[in-house]
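Encoded as structure tokens, the following chain is the form predicted alone, with no partner shown.
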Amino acid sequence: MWRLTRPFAIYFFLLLLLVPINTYAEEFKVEAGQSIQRAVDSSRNGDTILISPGLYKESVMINKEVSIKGEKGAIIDGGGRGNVIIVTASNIVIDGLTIQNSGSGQEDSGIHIKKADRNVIQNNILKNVQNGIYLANSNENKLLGNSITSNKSHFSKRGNGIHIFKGGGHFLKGNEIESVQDGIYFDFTSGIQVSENHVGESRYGMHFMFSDEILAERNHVEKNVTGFMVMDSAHIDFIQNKVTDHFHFRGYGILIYETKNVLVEGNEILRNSTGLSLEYGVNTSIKRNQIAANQVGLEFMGKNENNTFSENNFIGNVVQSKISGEDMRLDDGVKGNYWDDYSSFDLSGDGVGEEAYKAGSLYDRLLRKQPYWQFFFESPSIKLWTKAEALFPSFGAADVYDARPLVEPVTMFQETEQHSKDRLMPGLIGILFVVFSIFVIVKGRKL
């Protein structure tokens, strides 16, 4: 029997480490009438399973590192029982499938991921499912470009579009979610980025409970009961989202309750029953938002501490603010906000009005107790009352004010970008017109 010398044995061992683990990865093709589960059971880590068009009536358990890719028309139907797909392995891919008819239990889902990390779920259609995608005790998964709808019952009987329970580090982008209970539910989770998703026709667009360190940017939530609901959470950033058309009688664009360290910047908060509401909010920074055309623009309830407002536009709200609770200052000491019902002057020319803007007028406060006073909105008597309150501040019961009110609306980033495009288009048309004119003149001379 021959024996390896020690140096040669070391080289041989290092060479083995360089051999790719998935050298023998295979590709399986599942045709209509065959079982997807049987293909998964026959596969090994690194294999790919291609699903041909057809209806596959089965539930699938994925417990190894495989990629499942559906061709157009590949449908997995759970038959109304339990989860349609359960994932317990990490590093899997589910791409391009239609997944339908889960059970109606509380955690039944189109795709249920349990204690599994770094998976990619993309370009799938999930319909008539209790929950769309349920992530439990998992980390660093990517959910990209999925379309999710629940069943046709009242939202109180549906599950959530995407439910994230514990774990974290996920990335959610470009998902279309509609007709569920809550679009995306963050439940005891942290470290998540959620970008460019759309949620509509549900209870809450996004629901944050006992969660922290979440970035929500460039999402569009519309026509839900409430757009963003934040409770008992911390370090939540809302950047450049559109929050529109939440006209339920108890609906809000953004509702922040018993939460600290929130940033609300560059958002469009338009046409909601109440645009932005703070109740027991701490260290909230609200700047450069467009808060317009709401029934109530800004609401404070309870005690709110260390919150700053600057360079927001409050335009066309039926009632600018409803105040209940502690006194508060609505500027950062340098700049305040633009209020379209502010009537003082800028004598120094620095863009800041000479008098403080008083929020939460006595009329606004009375509306909380006597809503039918809304009938007198913009009436001559209310205008006279508001003017008298401005001249004699002691009339007002609230001490919530903006000491540095802006006399011109703030130009938002989105507006700047749009205006640049608006200016670019006439310029291009003009250049084309000039080129065409020169061409006609030159051709005319030659004829």
Second form
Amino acid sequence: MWRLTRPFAIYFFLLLLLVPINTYAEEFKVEAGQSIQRAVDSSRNGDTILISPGLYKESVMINKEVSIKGEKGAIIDGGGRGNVIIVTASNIVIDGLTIQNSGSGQEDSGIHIKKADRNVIQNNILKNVQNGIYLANSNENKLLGNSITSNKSHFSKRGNGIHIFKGGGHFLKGNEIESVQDGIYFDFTSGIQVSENHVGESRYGMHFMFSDEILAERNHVEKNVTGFMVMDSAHIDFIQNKVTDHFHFRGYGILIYETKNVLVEGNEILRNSTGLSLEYGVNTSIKRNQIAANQVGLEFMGKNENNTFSENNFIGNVVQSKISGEDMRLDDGVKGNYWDDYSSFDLSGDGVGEEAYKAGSLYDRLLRKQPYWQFFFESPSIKLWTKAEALFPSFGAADVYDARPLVEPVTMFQETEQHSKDRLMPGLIGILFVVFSIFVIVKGRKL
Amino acid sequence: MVKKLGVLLMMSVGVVSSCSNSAMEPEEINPEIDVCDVCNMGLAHEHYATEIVTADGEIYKFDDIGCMNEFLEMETSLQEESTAKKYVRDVDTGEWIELEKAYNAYHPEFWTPMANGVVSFKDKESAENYIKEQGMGEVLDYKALKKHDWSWER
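The structure above corresponds to the form predicted alone; please provide the structure of the form predicted in complex with the partner chain.
Below is the entire complex, every chain and molecule, led by the chain shown above.
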């Protein structure tokens, strides 16, 4: 008997489950010419609002738990006044919209989220907005795959790509930010993960102020004034980011100022005015980074305490280090760093040079006091000076040295390992070429 | 030859002396290149910027009044009026005002680039208006500002 009725019982049970969902979650469709705000007003928690392609000239206030999904070509235009979308409800979704023309007040934004948690903002295009997405006093929001640009004016007149003010626990991934003031601005926030975002052509790629516990991994910041600006913060981890092409004359790859407990690991810091700068940095750990082709590789200013550097490659920086301030050791006691201008030998064969590498030169110290002396860079007199200093190391300013300098660069990335295999072919061709040359020479003589 | 050198010397003296700023006037902010002399941050929010102009014509720029205060604590010789003038800007108009003559609105929640919550105005009325608009804060004149406890805690 039960065998027969069981399927019916299950079916009935499933029906019971389905019925409430059907009545509670409805799907609205908004067509061009209609109002999105009206659809939001007449919807209930859990509803989905589909936006058809078209231009919607309005500002939208979302104050209940709805999902808003834009079809391709759905554009909301704020008309240059205030915020385009304001969110004050939690658990909402905004997906696939183009959002444009916010006002130009300091906090005017494409999407402004106030005291709202666990929202998902994804795959939207925000353009010609003062700030892109502004998160104030909110927690655990997800911003995924949005594309953000501000207006065409100078960066001092624009807002930030993503501004996070207080609150925390957010997750930001795969956002594409360009031409704003600061790409992502962390303002009194904590507990945030930022992965695989790209920021370019702005003032700062990411700006950390008074913030705590932030993990930034696999992001690419390029062609801004400064890549990562870290001030008065703590527990910031930078892992496997690319920080490239910051050539502004006062630009930096990474600038750490009055900040504690920073981890900088596995990053590529390439082609910046100054690669990495520490000023009043405490407890930072800087390891396995590629710091190459910068005008100044490493800069220390003021007092820096308890920092460890190990297994970094300093390669092809015009000035390897520029140092003023306190004495410091640049190795962790076992391993130091690879410096391509290190000129001593590894006699014991353990991969570590026998003599300490001394960073900074007297010229650096002079430059600090007389910046215009940069004019004499690479002039014979400065070269002579630097050479004399190398012979009499006691000349130098602060005593900053690497007691365990590596004689071979550290291999960091898989690609570099594969390169070494590819060298077999050119080698073979070279050998053949030499053999052929010898043959020609010998033959030629005989004739 | 000697004459030519003499002329050259005169010219260079001329160039050098024309650079010095004897009136101790503030200088326009260029957000593209100017950075705060304390914290290295670019001066993007021009109306919050402050300046110290010394009698020797040296100009120091800061992103807000808190950083200037920090600088003055380090460089005690610049605290006297005769050696350096301190300038702040009216946040509405960007007009330069001497620190002594400015009225400041203060509340820890007021936004400034380094978040110390002090915003300057050219007269008491504008400062009071700002406080009314924001619905919080107090007016600090120069005397009160000297006693102000600078902090970033909110």
